[in-house]
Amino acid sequence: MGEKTRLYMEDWLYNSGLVGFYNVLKHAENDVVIKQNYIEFESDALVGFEKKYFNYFIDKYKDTLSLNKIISFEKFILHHEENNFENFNEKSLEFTNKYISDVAKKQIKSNSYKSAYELIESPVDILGLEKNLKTINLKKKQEIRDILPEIKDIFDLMKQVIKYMKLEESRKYIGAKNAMYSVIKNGWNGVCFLNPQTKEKDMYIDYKCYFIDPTIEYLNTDKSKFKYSCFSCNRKMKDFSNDLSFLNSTGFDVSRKSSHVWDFQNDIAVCPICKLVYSCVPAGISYLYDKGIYINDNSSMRNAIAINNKIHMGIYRQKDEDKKLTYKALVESINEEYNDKIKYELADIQLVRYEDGKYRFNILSKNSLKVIKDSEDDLNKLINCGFKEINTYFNVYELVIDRLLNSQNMFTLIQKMLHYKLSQPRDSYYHTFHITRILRINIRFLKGVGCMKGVYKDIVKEGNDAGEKLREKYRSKGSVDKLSGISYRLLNSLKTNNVDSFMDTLLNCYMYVKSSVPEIFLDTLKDEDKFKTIGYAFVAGLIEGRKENNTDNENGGKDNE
């Protein structure tokens, strides 16, 4: 039995490291005691911690590691071999060529893989196999059966590559390299195995020497003569050698940036135990490619572990097409809480997001949580909606949740979506009825913050219906082409809150079709939020109208006009 050590909850970053430290030990089936605000472990658990550390990442993130992408091709090979290549067609050939060029050859000859080969004891010349891997072209007048011998040769080569990648040592070292550069690097960088100048090639030994050995030595040392205190846990420590510069977007280089501390004398350093905990930050935050999410529920250690593990499982339980959505797992966790009748357990808790190499912070307010719960059906319809801006794709679901978490209304988003629907419909993957769903979510949000009082009827539906009917009248007069220009003018009026300009354009439209203005527009004169809500719903109906076979149940948009 080793000495027991308690690690107490502190700030959000340390807490995420604690959750990660617990996850690593629990994954290795070590005993860890969880109490209200601390965890307790025996020092024996640190023996072989480097293997536990990497095993956690290799197992938990296996779906996103490139090693598994290479191995996953085996199913495709076996399927066609079992069927004697009867179903192998041009699409299968295209898939094979894409796999060879984009996955196999690209990964096998990458620098991170090459450095791992030196650690794997195997007689196989994997780089020689890579050179022989070539894509197969189907020439004119050739059929698939003509090139079957070449395909079989390539499949035999691939089986040798996959056999090599499935070796225990390949999983150990290549898997660790994958985890280092796709997950761990998001939390910390520049030291140990992530230091480009490191002399130790084996990342397991490097991690052990840099993080674990100093911790074990510190635990066994008499600290009575130490005169400094740890910046994080207040334990006594010998010197200030362990700074926080290795943490992304948090620490700084104390030797080069001494002006960051009082009187140019650095007093920010941590003990070896805290440094080890901080190295586990990537195991506490749930990452999806270059995005991460962590809920800092610091009321209870058990709750912090439970909610963050639930989010991690939620992200990797999603279907492949939904895995780009980091917020979806968060929303599911919130909805599960409501279903369990534990309302507001997450209320007023800090949400930390990692995006574009920076941390962003929000507080999960009661209003935002209630709107997210009440809008479950509307949000689910937005999952596949998005638009392209220059060369970047934006998912509407993520944008709406982001605004709810930031306590922002949706009007600028709706303005942009309607504008793109008019100006670049090919890059707008949604219909205007998705915009009416966003308007309904926005009404719930505005009511939650004390606006839109006294609105009992469905002003979104009435405004949208008015737009659709006016479009039909223009169509019957053969003037539907005029609606684009009218829509632009109405959007400009809405953007600048110019009610007079909006009503002028509207009156001209109804005079043109010799019809009276619907009563719903009287409400636009009473309140700015009502004006924008009804106005955008009207423009949405005017732009697209009611499409044939439009059931309002589609998720995402494909047949853009």
Given for the second form:
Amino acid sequence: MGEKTRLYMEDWLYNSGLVGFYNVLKHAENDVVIKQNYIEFESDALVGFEKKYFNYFIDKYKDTLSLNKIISFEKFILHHEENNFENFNEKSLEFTNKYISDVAKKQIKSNSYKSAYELIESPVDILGLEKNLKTINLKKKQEIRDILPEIKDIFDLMKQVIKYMKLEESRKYIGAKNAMYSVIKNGWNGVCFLNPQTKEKDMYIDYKCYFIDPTIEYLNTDKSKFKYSCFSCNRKMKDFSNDLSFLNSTGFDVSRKSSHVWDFQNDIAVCPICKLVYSCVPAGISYLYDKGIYINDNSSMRNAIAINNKIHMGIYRQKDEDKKLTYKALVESINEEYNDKIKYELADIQLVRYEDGKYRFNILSKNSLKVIKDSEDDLNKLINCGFKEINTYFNVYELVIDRLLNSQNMFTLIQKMLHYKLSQPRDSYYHTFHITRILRINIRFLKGVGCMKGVYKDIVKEGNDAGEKLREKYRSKGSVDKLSGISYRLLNSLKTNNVDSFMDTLLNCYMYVKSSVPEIFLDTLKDEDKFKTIGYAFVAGLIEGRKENNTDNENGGKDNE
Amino acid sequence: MRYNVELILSNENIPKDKNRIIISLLKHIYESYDKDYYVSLYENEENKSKSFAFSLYMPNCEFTREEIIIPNKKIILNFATADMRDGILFYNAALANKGKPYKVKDNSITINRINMNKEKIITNDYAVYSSMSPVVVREHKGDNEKTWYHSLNEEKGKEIFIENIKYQLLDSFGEERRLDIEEVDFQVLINKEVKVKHYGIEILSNICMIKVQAKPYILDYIYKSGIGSKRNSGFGMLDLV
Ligand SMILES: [Zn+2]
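Alongside the form predicted alone that was just displayed, please also present the structure of the form predicted together with its partner chain.
Complete assembly follows, chain above in first position.
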């Protein structure tokens, strides 16, 4: 004991484990040395590592754990008790009932909670309390004050439940259960405490026996006679007992492949230290529910730790629980962390996302980073914009970033948004001036990839103004109703990149109002990107006139009708 | 793009050299609307090939020795172009001059109405055209040599004509379309020779119906920009039959 061990940076997955391993120890206030491409820890740090491990998740994911959702109701109770239930109204009752049925009762009798109760030493019959917890209905002709005694009873019951949930042991075991199923499971599964058939009920002991004890034993063993070497760190090891199949969807599924490739298992066996590092992957990746983000900045260990911690903080700093945007945090962190570096020698950085049970990879190219940085203001205006497609809500901000990260232009997104604005305005939470912002972001993107050369004037504004003015002319002729049909036709021409049919429709419009065709349209004729940029800006102006544009504020589409 | 523009005259007689008057009107409206565009069309390169063609329709007109008499003082100017930019600028320039009399000789011309005509879509690999204004087949030899005008009734005229078409197409579409252009072929279905007074001289030209075999995009281009020489001076505008 007391010996120092170095862990060097490798591929992204291992690096995320290193960042996680560092995070766990740092959270426990252990000393870890960070060097250019490795971290160094003392063996003593492994003592009680299982507690440090769970503590990290329970603290860092505090707000999302269901245990804390149960406890958070205490504030509500105290508030009404202090005010003698004076402002307890039907809304408060509704909130209480929803909390009882959707949070309290649901969680208390769930299997993961039930298995935790066995580990908690307490005389309280928590399942008995749950049985008595009932929602309260206001009968006809009853007023809130008629049912206040019932409400107070339920609050008393809830206080007992919350008292139980606040026990140190509840935090330890229920918190650990929460962390296991809402966070850790995203990184690895099927072994140790996440093995449904595990014999050890106490996850702390299970983790210690499965990951830590073998590591300590390994560190204390003379390895000079070992014949094989670790897949990750190249340290000598005795056998191939540790494979990586417990990690989620990384392709290391030994059980399936070994039958075809007899020595496959040899190639990917790791030493116990590395296995422990891999168990820390979920502490390195930042998760929001079942989505995760990790930035593989392998320029240095320090950068890797800093950027990923920024992202984690960024995600949980966002106030609105329902609307948390994974990319928002990413973009803020990128802007903070790479602000100065973008101009210089920054190499492309790998972005790893965990979604739908799979890892997806993007390159944060110099161009994407620069566009994101230069578009800060435009992007911020898109945060509250979104639309519903079938029954799913899509956030425009996230869609735009997603496209930038995939190096895709915005035209199909803009086409869709304008189309929805016409066909389902009630499910389109944005104004058309948000679309002109996306067009501007798109121009930056296109310029970055070498298109749109020689565009110096504000073609978005000119195209948009032309649309607004034409709308005005239709309005003064009392023909504004005709514009949606025209807009559909124009959108179709833009979608199929048919300049002739676009111009044909356009000329007919201008003939109808007896006006000349604005010069800006002459710019559309030579270049597909200009055609689409000006064309979409024009349609945006045509769909929604000038007057509405004054409300270009932070609210995005919220005030949309 | 195809337009028809109604022109109103103040007197019922105009000189027989009518294209000259219309060219002067076109130059005037372009110059007053967009000087740069005017310069690019008429001043930068002499005889620069422009992509538009026009023709005139004068209902109930009567030709005398020196003049044309138009009893209802109305001329329809048909204008066609394959170039979107030229089409938009023509519309804008005409609109900007609408209602403003333009003095010529002892007469004046006022643009009254501008309409756009729907264009037909060509999907076959042949098309039959009829001339809306006479088609000119011109042979130009060397620098100071004489210029010859040919009839489409003669083999020599047909030879020069197809040479000119291919030259025009190569100029518009570029070398990369040479294979498509080489295989363009045509037949004269009907033809009548006419002499047209143009800037003081009589030009032999052809009022005809022709069939052309080519890729649809080439046929579309011919339909829109006209055929033969002096297209932008009131010759060679076509319609689909
Ligand atoms: Zn290793």
